[in-house]
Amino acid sequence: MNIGQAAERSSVPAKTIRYYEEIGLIAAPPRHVNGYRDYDESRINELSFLASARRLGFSIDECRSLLSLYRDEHRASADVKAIAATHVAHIDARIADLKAMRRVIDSLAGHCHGDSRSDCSIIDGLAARAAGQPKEV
């Protein structure tokens, strides 16, 4: 099949399928006399196995240590659970940045008047912590 329906049956857009190809995340196809790329079976099961890790946010390098696990039948799974266990560390790091954002935002809105004044709060709170003095509201 060709690249546009290897896309609609992956869930992976074409130009996303040429870039995996470009970086050697997956090697290219062979070409039919046209030229088109002619997409097997298993070249779309691996396209939709990178399209699901990516949805769960798995980085490139990340998807390419698992899709290399995919393909050995003989893997440890522990591999595996290595790779999930060292991103959910990453998700839970992220998700505790983005709560002390929330705070700090939380905080710097609750005290604006959020008026016609041209004092604002917010603003002299960022103004702050680019100046490097983070601002306590």
Second form
There are 2 protein chains.
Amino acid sequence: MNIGQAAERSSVPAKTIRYYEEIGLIAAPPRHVNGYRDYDESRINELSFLASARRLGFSIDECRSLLSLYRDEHRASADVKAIAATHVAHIDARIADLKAMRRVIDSLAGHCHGDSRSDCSIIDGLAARAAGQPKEV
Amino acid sequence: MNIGQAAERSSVPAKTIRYYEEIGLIAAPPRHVNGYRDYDESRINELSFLASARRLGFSIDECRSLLSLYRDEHRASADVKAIAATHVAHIDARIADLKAMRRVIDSLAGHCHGDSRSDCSIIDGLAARAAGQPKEV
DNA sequence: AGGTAAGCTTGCCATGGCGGGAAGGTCAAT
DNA sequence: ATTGACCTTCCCGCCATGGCAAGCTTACCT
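Switching from the form predicted alone: structure of the form predicted together with another copy of the chain?
Starting with the chain above, the whole complex follows.
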């Protein structure tokens, strides 16, 4: 199967497939006589697996580990779970960061008239937070 | 004031200050006879303002707009509020994405033994989601 | 006066995870 | 024979820096 069809079936763009091959995330597939890459079902499965993992936010390095566990019949499910747990922790941290940002912006925007007047609690807040930063932190 | 002190006082690394100058986010400061950049209080304030905005997740382009509003005594606070609202919407969308990922990973990990056995609902789930994707989506 | 350490200048390479596009070879159908 | 779609490699760009290097200036110590 050519790369185009592999891309379609795995939901991984052809460009990205070649990139994954380049960084050694997937093995280089055999080539047709004309030099075209040739993908079989098991490679499609790996690519699809990667597409899923990437959609769930796993980094390329995490995907590398997950994929090797996927290929390993003698894996320990604990290893898989550990990677997932680490990733969930990152997600939670990121969510917490975003929520913190949101809270601050909300509090700044709460007192902003949002009309044609120039005084603005958001601008003031950014300037004030700025002024306070070097000492407070 | 030299760039090192400006960096310290504004909490913006010297490297980043030069970058901001290069992309036209801040104006190029005057130079001393020796070629060193010279920052005054108002520039420090702008840099500190940028540090705050960046910490709150505003993109460089949003910072560009915010900064020009900060500098504009005749701004309309509505313009500021609009930028903040757009950014909050992005934050919310990102949070929703992350929560969705988290939910899926949690549901996959919930049935994973997490021991030395090889069967793993996470691996299976990633493979299955993969298989299902082309049709379902 | 000399040494040296810190700070400044420019510039170039790297990150992550690809996307875009050029220049060229190949294949299927008309 | 020619189109058009597909494939190949290659290199550049993104964002927002961080790191490093070579070569200045400045400040301080002896």
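All of these numbers come straight from a predicted model, not from anything done at the bench. If you superpose the two forms and keep the largest set of C-alpha atoms that fall within 1.5 Å, you have the rigid core. Numbering follows the first chain given and starts at 1.
Once the rigid core is used as the reference frame, the Cα position of I123 differs between the two forms by 2 Å or more.
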